[in-house]
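What follows is one chain in structure tokens, specifically the form predicted alone.
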Amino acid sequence: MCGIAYDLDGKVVVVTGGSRGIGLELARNFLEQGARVVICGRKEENLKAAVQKLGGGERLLAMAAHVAKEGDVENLFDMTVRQFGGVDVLVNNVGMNLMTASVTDTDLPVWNKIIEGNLTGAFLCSRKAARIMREKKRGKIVSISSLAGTKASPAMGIMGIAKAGLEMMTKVLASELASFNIQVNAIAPGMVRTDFSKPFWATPAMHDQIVKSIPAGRIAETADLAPIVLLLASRLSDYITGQTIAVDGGATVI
């Protein structure tokens, strides 16, 4: 637990991709803050394992959903409203990458899959959540972007393009929803130690090369991201909107 009170007690938080990695860490922190949390993922076995790790309880709901499928998204949020009465916070955490040598040599199905996983799903979830939040004239949308959205990176080109789109969507939604007291922001982590990123840091040589590019001298842990997401999900960020905050150990300053 981060040890800071963010006044999230009783808030309804949807964390997409909440069964593993960053999403699981965020769900744990929101629960520790007293929030009611909905996690979704595509695989039932991962969701069951996540529920066990999070301790279950009446404040946690786990649902299978593919966020790039409109019907799944509708069902996810409709069930959230039925179970908990509304949606206060959406965290667009789902992301995926298929390592590609170059954009030029990528086949269309691969392009579509990466764009869907990183951008289309966030659009569908944000659209649905915003429609619910507008009725109460309050809400928070926080998206997990990546430094790849601003810096061309090997094997991450299409994901970077999608994340750049996610950051622009953050600005557009912030502008459109400001009059409804809905704040929309994002964070852009550098490398984070998860199974998702493991192919990049698994060997000592690759790990050392990455660390050399980070002034903080280490790869981020999922716990490094949670306090910033909690801040953006709380009333402490009521005057912050349309921003993407780099959480990168200083990687963007060199």
Ligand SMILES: NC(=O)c1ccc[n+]([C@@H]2O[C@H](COP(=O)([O-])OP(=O)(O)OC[C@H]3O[C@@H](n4cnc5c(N)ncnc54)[C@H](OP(=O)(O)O)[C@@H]3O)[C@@H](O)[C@H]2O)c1
Given for the second form:
Amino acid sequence: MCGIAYDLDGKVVVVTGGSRGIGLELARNFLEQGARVVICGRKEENLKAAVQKLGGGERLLAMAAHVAKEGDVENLFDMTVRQFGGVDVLVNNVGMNLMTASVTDTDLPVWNKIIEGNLTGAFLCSRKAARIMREKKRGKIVSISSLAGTKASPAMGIMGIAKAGLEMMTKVLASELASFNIQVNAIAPGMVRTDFSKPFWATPAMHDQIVKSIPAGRIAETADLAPIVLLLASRLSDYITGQTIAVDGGATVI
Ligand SMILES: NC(=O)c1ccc[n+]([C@@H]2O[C@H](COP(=O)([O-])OP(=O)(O)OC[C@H]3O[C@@H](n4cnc5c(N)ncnc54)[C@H](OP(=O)(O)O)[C@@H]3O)[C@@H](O)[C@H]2O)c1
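Having looked at the form predicted alone, could you now put up the form predicted in complex with the ligand?
Let us now look at the entire complex, which starts with that chain.
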């Protein structure tokens, strides 16, 4: 646990894609801060495993939901409100990549799938959460973007396009929702050690190649991201909105 007073005790936090990787780590950190946490994912078995890893309890709700399906998103937030009485924080963590040859050679269904997973889902969740939050005139939306949203990367081209859209959506929503006391921000990690990124660092040679592009000299761990997300979810960041903070060990500066 981080030793900063984030004041998240009792807050209701929805972490999309909270069953693995970064989302699971964020859910763990929010629970440690005393928040009530809702995680979602597509696969029940992943959610069950996550509940076990998080230790269960009354402050945790796990629900199967595909973030790019409007009905699933409605159910997810309606259930959250029924169970916990509102939504204080949304973390748009879901993201995905499909190895594509190039944008030029990508078929429309693949394009649509990547845009849906990284952008449409965040739109649907943000829209629903903002409608709930604006009634109470407070809230926080934090999205997990990527270095790929700034730096063109052949293996993550379409995902990068979607993440750039996510960063612009962060600015647009921030300006729309500021008068409702809702702050909207994002973080843009570089490479983080999860299943998602494993194809890029699986062999020692690939790992060394990646590390050469990171001034900090290492790939991030999920724990490197959590304090920044907690900050953006807390009152400590009430005067920050529309920003994307790079959490990348300096990868964007070289
Ligand atoms: N890892 C990195 O190096 C890295 C770097 C920069 C940015 N990011 C971003 O960080 C976020 C999390 O990445 P990660 O590495 O933790 O990914 P991950 O290990 O693949 O975990 C993804 C999570 O999202 C869920 N999920 C995927 N598609 C979903 C959908 N359509 N609806 C609902 N849930 C869905 C997955 O569960 P199910 O499979 O059961 O649905 C899982 O819980 C992503 O936005 C990613 O772009 C990651």
